[in-house]
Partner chain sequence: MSRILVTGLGVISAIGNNAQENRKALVEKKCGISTLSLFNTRYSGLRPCGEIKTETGKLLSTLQAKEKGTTRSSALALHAFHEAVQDAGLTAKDIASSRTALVGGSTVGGMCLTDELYHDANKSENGSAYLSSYDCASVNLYLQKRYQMSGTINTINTACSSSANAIMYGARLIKNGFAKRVIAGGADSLAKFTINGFNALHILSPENCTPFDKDRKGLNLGEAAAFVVLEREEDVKGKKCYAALSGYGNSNDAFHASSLSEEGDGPFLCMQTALQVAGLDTAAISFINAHGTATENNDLAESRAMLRLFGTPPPFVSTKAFTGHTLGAAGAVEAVFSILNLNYQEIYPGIHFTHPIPETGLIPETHYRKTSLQHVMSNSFGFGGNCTSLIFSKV
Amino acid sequence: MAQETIYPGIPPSILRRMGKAVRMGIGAAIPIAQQNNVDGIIIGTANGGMEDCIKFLNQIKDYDEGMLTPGNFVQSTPNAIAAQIGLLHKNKGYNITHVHRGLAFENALLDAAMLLSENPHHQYLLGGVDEISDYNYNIDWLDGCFKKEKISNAELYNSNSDGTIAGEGAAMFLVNNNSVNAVAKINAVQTLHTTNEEDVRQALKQFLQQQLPAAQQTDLLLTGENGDARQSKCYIAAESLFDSHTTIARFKHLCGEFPTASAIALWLVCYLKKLPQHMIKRQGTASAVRHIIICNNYRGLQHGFMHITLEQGLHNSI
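So, to be clear: I want the structure of only this chain, in the form predicted together with its partner chain. Can you give it?
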């Protein structure tokens, strides 16, 4: 569960009406939107305000379509996060919400890349947000997404059972073409739909060949490994492409699994000064981290790769 802040900058009367996804999204966006003029808002979220959505649905059922209040309905639309950020900051620019489940954030990132190519002097607010509500937890539980046994997050990767642990979060980024003071450079994003791990391996191999010509190596591979026995084959296939130079790390013991968790992965590589030991699966020989590949998949079907370079370099270990 995401620990919420006190959300400075949102009037209490407005905050009260927001669902958690909207609050988290806006809470993460405000520091960026207040300090920078952005030309547009690009959000990836699989479900948006799921809690409001089902609250409204339950009203429909429980009151047999009687007189209902529209508040939950209006808040429940997945575009409410991007819309509320636009509304709070009177931003009339490009505004969009990508909802392609496990690739909602990757598609938002691709959108941002295209916008920056179309408008080289613009800058955009880019983010990924999803919440755990009782309701989507319940639906995903019934669908076998989560482990049946109790498990500590420290033990996540030692588990051999099906399922993972639920998560939620919001990560926001200011993206532009200006390398001065940039935290990181996102070079490319690629997506793929397949349940076949060999397809994943081939696609990632091709991605690496395009992104990292001969002399360059991947210093860090950050994967979305999530302790679900059914999904490990894809990560094993991906890891097989990297030699001992590359450090392999994981992050879902920190945030759990959710459709836009890759936004958290991107935030982590931008934010961390050092890679904590608990994230490291295999220590590589690379002395500093410059080239990073994030490799994530959602429910074994939706795969996303990102190539990031850090100008400052990230220290490889504690």
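Same protein, the form predicted on its own this time rather than the form predicted together with its partner chain?
If you are looking for partners or other molecules, they are not here, because only the chain is given.
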């Protein structure tokens, strides 16, 4: 479970009514929203506040559709995160939530890119948020998403069984067309639905050919490998496209598996100073990391690719 921080920017009377997903999303957004004027808020989430949704549905049954408390309903909708951020910061601009399961954050990112092409002088708050709820966990457990044996995150990639570990988290970004003081440039994003690893390989190969000049090499491939033996074939197919120059790393032992985990991957490449050894699967020869491909899949069906260029490369640890 994500370790929550103190939320000094949220009034206590509002904070006590918030579900965890809303708290995490607003907590991550506050530093950006307080220090910058944003023209819109774009959030990707698969479920929003599912725990509050289930509480509200239980109230309907328990009270026989009588007098219901509105708090759980207000906090339960997927767009509650974006709405609360807008209300707290009196932002009346573009406000939208993308709910596309494992591609929710990628679609939010595509939306931001299209808005910036139409409004080149604007800037937007972009984020991905999802929580673990008892309801989600139980349904996913019955669907075979999680490992039956007890396993630590440190041993996640040594396991050859089906399933992974549950995760949750929130990551927020300020996106615009201004390169001054920028941490990174998001060059492209692409999504794909398939269960065939060769389709993934060919799609990623075409993505690389379109996005990278012939002389440019990928310094880092960051994958969403999660210890689920059923999904490893897709990552193995992706890794086969990169030579010894490219370092291959993984991140889901840090945050667990959840639909918008790719937002955490983007945050990591933007703010890590160097690659820690526990993330590295295969050490490449690149001395520094500037050109990055993020390759993630959710449930072996929804695949997303991102091409990132860091303004200042991070160190490639040995």
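As the structure is a prediction and not an experimental result, all values here were calculated from the model. Definition used throughout: the rigid core is the maximal C-alpha set that superposes within 1.5 Å between two forms. Positions refer to the first chain, counted from 1.
Asks: After core superposition, I'd like to know whether residue 288 moves between the two forms (criterion: C-alpha shift of 2 angstroms or more).
Replies: Shift of 2 Å or more: no.
Asks: Taking the rigid core as the frame, does residue 61 move its C-alpha by 2 Å or more between the two forms?
Replies: Yes, residue 61 moves 2 Å or more.
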